[in-house]
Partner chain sequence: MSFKLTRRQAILSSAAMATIASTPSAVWADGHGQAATGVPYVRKDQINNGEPIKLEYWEWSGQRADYQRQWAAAYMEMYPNVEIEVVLQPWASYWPSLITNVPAGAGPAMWHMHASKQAEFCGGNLMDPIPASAADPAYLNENWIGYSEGAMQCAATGSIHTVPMGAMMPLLFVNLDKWEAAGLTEADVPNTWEELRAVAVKLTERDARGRITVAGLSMDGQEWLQNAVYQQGRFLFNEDATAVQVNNPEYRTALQFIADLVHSDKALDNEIASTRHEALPAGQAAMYVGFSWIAGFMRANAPDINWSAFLLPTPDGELAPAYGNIRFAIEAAINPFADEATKAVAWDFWHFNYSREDVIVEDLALFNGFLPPYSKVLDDPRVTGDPLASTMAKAGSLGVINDLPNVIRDEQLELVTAVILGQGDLDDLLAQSEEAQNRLLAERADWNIIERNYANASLMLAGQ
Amino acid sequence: MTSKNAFIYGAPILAGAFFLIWYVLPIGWVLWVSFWDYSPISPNNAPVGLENYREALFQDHVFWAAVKNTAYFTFGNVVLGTIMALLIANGLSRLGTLRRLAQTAYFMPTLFSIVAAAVVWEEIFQPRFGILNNGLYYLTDSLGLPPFPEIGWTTTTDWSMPTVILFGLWKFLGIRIIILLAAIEAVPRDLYEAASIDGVTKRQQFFHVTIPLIKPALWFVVIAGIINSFQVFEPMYVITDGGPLRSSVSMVMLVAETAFERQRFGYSAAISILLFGMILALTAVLFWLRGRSEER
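Taking the form predicted in complex with its partner chain, show me the structure of that chain by itself.
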């Protein structure tokens, strides 16, 4: 076999093997384990059929709390995040000399280690002694406004999820801005010039020129955002530890906790498969919606 042939045949084999080893086998193993009462350190592993799924769906209220929190985070992170990123990217595209600086500033949080950043934000959000509450109090007080109240960002059930979402927006906004900015800059300038000549306002240009032409990038940001948001772990783990009273526990946190703290790897695998199913279903719906929007 010549080296050319070896490459031609070898590359797909290598790619297939990689896919098999790193995707198919682990997913298959997790699926298999999800039908077992399984722990790697238990000598009494036994098949339980659909019991793990039944427990998650019909018995475990923490599972549903985690589903709700994950959906809440996804909504906040993707909907708010995408709107903010779009508006900021649009603004940046019109900015002159300061654009590079602003772009870097927005992108900077993406470069930080998420755990290190979350530890810092945990201190910032600390309700009694943290800089956020106290800073806002002194600011409102010095401006003669009604004093900013002490908000239990991380310590109350009402605020724990909004706090995690705020952190998520800070952390994940930059990459979306960069993607959308690149898409906006790729829109031919003559389209805007033609629109201006026809008397189209800037606002109308945004909705009728910019958005339709950056749709593929917007879809990418939304779909990737949803997939990533459903897998959220670190912000909750570090900032709120899923609390108080499970008010900010995410599905991936529950997967980790169930496996490593309760040694219920089978049940944890069932939750992972349910999470996988949700992401798959949502992604399928989004791709279908994208297809439909492109047909129009």
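For the form predicted on its own instead of the form predicted in complex with its partner chain, what are the coordinates?
A single chain, with no partners or molecules, comes next.
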């Protein structure tokens, strides 16, 4: 066999082996463990059938709190983030010489380590000594306004999730802007010129020219954002530690806590499989909706 033929047949075999070893086998192992009361340090591991799934779906209120928090974060991060990114990208496409500088400024947070950025945000949002509350208090005091109240950004159930969502918007907005800006810049300028000649306003051009022609990029941003948001872990763990009162615990955080703190690997595996099923179902629905929208 020549070296060329060896590469032709060897490359897909290596890729398939990599996918099998690092994706298929781990998923299969997690699925198998989910039917056991399993812990690596216990000598009494035993099969429990669907008991782990029944406990998660019908008994564990923390599981449903994690589902709600993950959905809350996903809605805020994806819906608000996509709308903001679309509006900013559209504005940047009309910007002149400062566009590159603005692009860089929006994209910079994406380059930072998510854990390091979350540590900084946790310090900024400290209720008593954080920069944000102290800055707002100093501003109101300087303007002679009533003292700004101390807000428990990371210590109250009302503000813990909005704080994490704000972090997500800051951290992931830049990459969405870059993707959507590239799609907007790919729209032929002739279409805008023709629309202007016909008396179409800038607002009408945005809704009837820009958005229809960048739908593939929009769908990519939404689908990728939902998948990534359902797997969120670091912001909740670092900024709020899942609290207070489980008000900001995510599903991935619950998986890690159940496995490594409570040593219930079987139950943790069941939650992982349920999370995988949710992501798979949502992705399938979104691809179906995308196909329907393209048929119109």
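Definition used throughout: the rigid core is the maximal C-alpha set that superposes within 1.5 Å between two forms. Small disclaimer: the values here were computed from a predicted structure and weren't measured. Positions refer to the first chain, counted from 1.
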Review point. After the core is matched up, is the C-alpha of A116 off by 2 Å or more between the two forms?
Key: no
